[in-house]
Structure formats: structure tokens, C-alpha cells
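The chain below stands alone and is given in C-alpha cells; this is the form predicted alone.
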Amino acid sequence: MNYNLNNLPERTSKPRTEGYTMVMDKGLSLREVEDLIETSGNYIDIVKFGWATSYVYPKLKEKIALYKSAGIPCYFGGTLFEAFIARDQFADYQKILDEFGLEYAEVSDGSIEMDHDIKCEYISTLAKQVTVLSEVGSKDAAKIIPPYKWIQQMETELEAGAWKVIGEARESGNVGLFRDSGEVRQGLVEEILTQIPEEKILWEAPQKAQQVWFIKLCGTNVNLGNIAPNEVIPLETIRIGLRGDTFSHFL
């Protein structure tokens, strides 16, 4: 940090399990990736490229390389992983995890119907391969999943591999743990936080005012992600309490 304050609250560090700030990269250039690493590289744990925008992007081994370079691990969507599976290419997808070095991937079913002990299958096929995130919640703002299928579902995806599941919220913030206006689904949360380790899940929140709550309501090392990139540093001063949002609150 560039100078001391006193009674800030204490961030756990880098590499890190909790307090993790997942970033959304939509199609970087490789400049940007590198200016992004420069002025917040110490505050992204992993990257995700949202959706399936790997599939189209140019020099995707070398943007890969240059996070890699920067300890900083990253995976493909899960709508990436949703389209080989929903074209029978499962095993294509487990060669292009390799052929990209990649070491973690997504496991989600947020566009596709998917028996979920198939999905299960999944998590455990590829846990043997790479760290595996899955994602609970759809993606259709009109399907509301009850607290228990919930809770029920990141229990039973834990069990089969997953190191974290991560809330379903899109790079948007109004579906899954979200009302379409954005507003947190807050009985949902908190239910699921009676069930599930705080420190396994990973809550989508690319709107402020949804880390804010987050922050309010888990304190400062929660896991947040779909955070974009021009947020990070916006997002960790709201961790430790050095813009309006938080400031009382941490003081």
C-alpha cells in the first residue's frame, strides 16, 4: 500500500481460498490484459472468460500466458462447457482443457436441461483432470429455483468434486440469486448460508451494490466474482472499508 491507516480490516492474502475476487474477462486485448495485471493483478485470483467468447477470440494462448505469468489461473465458461456437451463432444472438451494448459474449469447447466446426477458425473469426471468450479442457478430470469434445490444441489456437486460452486447471477447481476431489478433474493442467501460453507461459494455479483451486500452481510473475505475489470480495485477498497458504501460499517 502506498501509505498506513490504522484498523483496516484484515485481507487474507494471495494465493488465497477466501476473499477471492473472480474477474470477468469479455474480450481483453492483450495491451489490456496487461495493463490490467499491472494495476490490479494483486487483487484477481482467477479469470473466467465469459460465456463462450474463448471460442472466437484471437491469441488465446498467448492472453492465457501472459494471466499464467502473473500467477493468475483462469478457465473457460461454462456456456463454453454447456455447448460440447449439448453437441456430444465431451471428450473434445476434456482435449482442449489440456491443449490450453488450462487448470480449473466450470461445470454449469444454466442453458441446457441436464439431469443433475449427469452433471454430478461430470464434476467427478473432470475433478480427476482440473479444479473444478460448478454453477448452481439458471440463467432464465424465469425460473426460480426454491432455497432447497438450492442448497440441495451445491451439496451433492461438493460431494462429487467441486471445489467451490459459484451462484448463478450472469455478467448482468438479475437472475439466479438475483431479482430481475438486481435486488439481492435475500432469504435465499442466508438459507443456503445455514447449509453451505460461506467459504465454498463463490457469489456472482458484477453489480456494486451487490458486493456491498455481500460484504455486509459475510465481511470482508467473501468469494465474489464476475467482476469486471475496470471494478477491481473499485471492489477492494468496498472489502476494507475506504469508500462510502462500507465506511461506517468497517469502522
Second form
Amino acid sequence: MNYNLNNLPERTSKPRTEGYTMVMDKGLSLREVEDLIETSGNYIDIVKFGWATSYVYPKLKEKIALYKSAGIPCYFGGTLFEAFIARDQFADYQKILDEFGLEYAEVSDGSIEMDHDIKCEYISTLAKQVTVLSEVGSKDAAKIIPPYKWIQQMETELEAGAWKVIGEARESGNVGLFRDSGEVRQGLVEEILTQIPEEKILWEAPQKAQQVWFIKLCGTNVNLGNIAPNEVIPLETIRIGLRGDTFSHFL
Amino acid sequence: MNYNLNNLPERTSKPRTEGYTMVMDKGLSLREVEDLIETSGNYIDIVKFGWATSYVYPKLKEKIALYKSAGIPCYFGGTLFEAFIARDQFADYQKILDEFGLEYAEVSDGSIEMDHDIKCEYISTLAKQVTVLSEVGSKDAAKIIPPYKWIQQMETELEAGAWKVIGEARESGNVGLFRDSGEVRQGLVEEILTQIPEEKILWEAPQKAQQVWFIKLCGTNVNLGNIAPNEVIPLETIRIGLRGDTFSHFL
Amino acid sequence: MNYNLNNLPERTSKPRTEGYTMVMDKGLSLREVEDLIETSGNYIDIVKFGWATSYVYPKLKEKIALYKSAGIPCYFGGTLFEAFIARDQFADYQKILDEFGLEYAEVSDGSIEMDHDIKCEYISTLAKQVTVLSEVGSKDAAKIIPPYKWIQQMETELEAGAWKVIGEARESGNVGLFRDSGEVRQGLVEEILTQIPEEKILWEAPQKAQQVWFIKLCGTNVNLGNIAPNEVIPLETIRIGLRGDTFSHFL
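The form predicted together with a further copy of the same chain is what I want next, because the block you gave corresponds to the form predicted alone; please supply it.
Then the entire complex follows, led off by the chain already shown.
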């Protein structure tokens, strides 16, 4: 760090086993990726190519190589998995994971209806090929899943082989874990935490107030995702009590 | 594209006759323009220099040349036209179009009061010099133009020589076609579409929900404008049903 | 400027004595700083490294040097000052100002409780070392300071040696000078202006509507701060009546 400040909370460093930051890249240029690595490479543990932006992005292999050279693995957003499933192209999906040299994949059912047993089978199958993140929660704001079901799904998906489970929020942060207004469904999160080990969960929390809420609840090294590239540095300061929002919390 | 997905809606490619994406540049650096071309050049049909940002931007000729080299024409926002008109400097305006080698110009009356016949005369005059986009709708949220007047104005402006008519929304997307809240004035749009050919209209739709709404109504290849540079890739995925918002719509 | 428009309001140029634009940098890469200087260097008078982002930013000295080479001084956000004070490390704070060659510093009490006499002592002490900006207003939305106290504090802080006083708004623009909704506390601002010379105040105004409001009240060359890097060019157009929002105001 650039200077010494006493009594800061302890932040993990790479390679992390907790305190992950997952960044959503929805179309950064190669130069922007280089810049992101320069400013924030030490604070980014994994990058998601948002939903199916990887389909239209023109220099995908170069981008994956850039991130990899900085020790940052990438994965395709869950919507892409669903796009292949909805077209009965799962085998093609498995092939492109290899073709692009990806070591992680997301399994989700945010936009399609899928029997939960089938979802767990996909997790189990993919877990033999890559490290699997599985996502719980709908992208449909009207579709409220009760807490006990979140827990049930998270448990069975972890048993099926998921490395971590993701709590859904989208880029906007107004579905899944959150209400329309972006407010956290606090009861839901607290109930989940009574049953699922915190380190197995990656909370999507794109809005600052959401990040602050999780950090106050779970501490500096909570796993957070869907962070915008230019919010990684700000998030680091929130994690260690160096932004107004958590300043008093960590004193 | 980076991999094969079956049964996607057909997206036009450049040079397009429908499915235009107009991007608003409100001060990108030359390097950012290079990056935008790299990631999104194939998806951008035309660029608007928002309102009169071209007045204060320091490397305007270099920027225009950069876009041109990528096959992307540029034009000055309508507010600049109005700034010249309000100062009785129309002749100067015509000169700078030539000086900067522009092949498109916008005629609007969003910030000034102008007799509609006069507006049509400007369209007609400029149409001899460049390709004219004319804009309908006020930048004043309090000034509601009824649907029949939108239609009347669009019709006469097209007759006067406008290549396309633009539905006003501003950078923020909360006037003209939209309510204060950003919600689409649905009845207005639907009534317009009963009278004006869809391919003659460019809908300003800066917010994601607005883009989704128009794509669901008019299809993949609707003309959309005021797209932020970093939203071009996301917009492409929405157009072809590869983002949650239109995923089911195109299955 | 790129072309001639008659009867525009007169905008000051660098080095300015009024009409300052203070930009908030919360983690720009070196290349982004170069780009910002290219597009907006003439419009930026001073840069603040938001809150304590300078702690985690990896190339701080290079960045300060870049800005300096463009004639733009930098300073650390007030929250960093408070982080040192809260840890009883004021001497360390003074040392790092020298170590990084900074000529400006901010004194604030937005996140901590501090006796106002003590605050003024810090201002007085630091004013012997650097040029001091002092900030009035809390980061806590619930903590409303009445106008007479704002005035009292601003007066005594200027007497203590502050070069200018800053009206608090945060990055988001929803505390201090503004209501939760972002709306200006108009009565507060107007009352302040009856007692404190306008040129001694730097108004934080991150939202466009806030910038427009201050420009309409105080004119083209009002001092504004917490401007996002990509909003500097747009702000210049608002200052001179070349964006819809102030178009009629300056005609």
C-alpha cells in the first residue's frame, strides 16, 4: 500500500480462499482490460463475461489470454449456458469451454424453466470438466423464491459438485437477492447464512449500498460479484473501512 | 461470431438499411474511439456528437477522421444546429459542416421555438448539402406534444427531405418519447407506427428497458439511438435474444 | 474552440481565479488520465483522489506526476485525512503530503465527530504546509446541519486559513447540500451566499441537475466539484449555454 494506516481490518491477498471479488466485463476493449489489470489486478479474483456478450465480442481469445496472463480466470455468464441448453446444444457448450481454454463455468436457470434435478445433473457433468459456479435466483423480479427453497437448491447444487453458489442480482441489482428498489432481502440472506457456509457463497452485489450491507454483515472478506470494473478500487476501500460508508464500522 | 448458436433472429450487417445503432459520443478521447471501433465498430452505424460538445472538444477533426476510417459517419447534435439558428448564424452552420467534412446533419427544435414551416425549410435547404436527420419532440418534460402532431410533423419533415426522423429522448431518456420516469409513452409510439414507416424512424432509447421495449415491439432490427458507447455490445445481445430481457421473446 | 458562435457567456481560462472545476478520480488508470488530460485538461483546475482510494491505488506517484505535468494539482479526499486523525496519525499524514509532493490538502469531518475548534487548528496547522480546502457538511444523510451553522463553520474555517470551503455532497450527490433525492437544499445555499463570498466556495455537485442549478444561480464561472471525469466536457457546455438545460438561460 502507498502509506501506513494503523489498525485496518485484515484483507486477504491473492490467491484468495475468501474475500473474492468477481468483476463483470460486458465488453471492455483489450486496452481497457490492460488498464484494469494495472489498477485492480491484485483485487480481482475472477471475471465473468456478462450473460452472452462473449458471443458478439470480437477479440475474445485475446481477451481471455490477457486476463490469464494476469492470473485472472474468466467464465461465461450463466445466460450463455442457458442459451445453449434452450437450443439443445449442451455438447456444443462443452466444446467451446475447451476451445477457449476456460477453467470455470456457470450453471444457472435464471431465464429458463429447468427441473432442479436436471440442473444438478448439468452441474455434476460440468464439474468433471471445469470448476462450476452455480447460480440460484430468477432474473424475473416477479418470481419470488422462498428462503427455504434457496437453501435447498444451494445445498443440493453444492452436493452436485458446484465449487460455489452465486446469489442472483443481475447487472442492475434489482432481482433475486434484492427487491425492485435494490434493497437487500435481509431475511433471505440471514436465513441462508444459518445453513450454507459463507465461504461457499458468492453474492452478486453491483450497487454500492449492497456491497456495504454485505461487508457490514459478513466482514471485510465476504465474496462479492457483479462488480463493475471501475468500482473495484472503491470496493477495496469499503472492505477495509476507508470509505465513509464503513468508516465507523471498522474503527 | 465466436461460436455457433442455432435459431437466433437474423441481424442485419453493415452497411445496414435497417437495424441502425446510433451512438452518442459526448467527449470520448481518441484512444477511447479506437477502442470503441475495435469492440463495436461492426455494430455502430452512425455517431452523434451529443448536443454541442463538439464546440469544446479539442481534437474534433482527428476524431471525425478516426470514425470515418472505420466506416462510421458522424454528425453534430441538434442542439448545435439550434445554437446557430438562435444566433442567426445558419450560414456559418452550413460552412462548418463542409469544413469538418460531415455528410449528415440534424435539424431539431427541442430547445427553441420554431415555426414548423421554417423547420421544414431548413430541412429542405440542408438536404441539398447533406443527409438530414430531423428530430421531433421537446427537451422540455412539461411540453407534451399529442400523437397526431408527432405524426404530422414527422410526415412533413420526411416530405421536406429528411432521410429519417428521430424520436427525442435526450441522453437521460426522460422526455419526448418517454415519461419523467423513463417509461415509454406506448400509445404515442404505437400510433406513430400506424402512420410512419418504421424504417424511417430512429428511436432514441438510452435506457436498457427502453431498448428492450422497442425490440420486443419492432423486432431485432429496429433503429435505436442515443446508445452509450459501452452499451453497444449489450444492445447487440438484446437484439438477438441473448440477454435475459429478450431471451424468451426470441426462443 | 472549433468554430465561432456569437454571444456566448464569457468562460474563464486557466489559471482560473473563478469557475473552478474539481474532478473526482476514484481509480483512473494512467492511460485514462492521459486521455482525460487530452480531452479535458484545459477545463480541469484540480483533481481529488476520492476519499481514501489513494491507499489502494497501485501507481500513485506516476499518476500525480502525470497530472502535475498537465498543470493540474491533486489532493487526497477528506476521508483520508479523517482516517489518519481517527488513528492519531496526524504527523504521518503531514509526512505523506510531503512524500507525494502534494500542494493541497482537505480537512473535513464528514465521517468523524470533531470539535470545531480542533478542526480549525488542523486547518491552521496544515495551512502552513499546503493550500487547504476545508469541507463543511456531514456524509450522514440523517445529520442535518442548520444554515446558520454552515455559515459559522465556513467563516471560521476561512479565518483559520482555508483557501476555499467545500460544500459536501459525496460522489452520489445525496447528502450535505442535497436531499436524499439529490434535490438542492435551496434555502441553505441561498443563505450561505448572503454571508460567504461566492469565490471562496467550491460546491460539490456530481449530478447534472445540480450543476445546472448552481450555474443558473451563480453563473458560468461558479466553482463546482466532484465532477466525474467523463462529465467535464458536458459540464463545459452547460456552463456556456450549449446544452438544452441552460440553452435559454444564456440566450
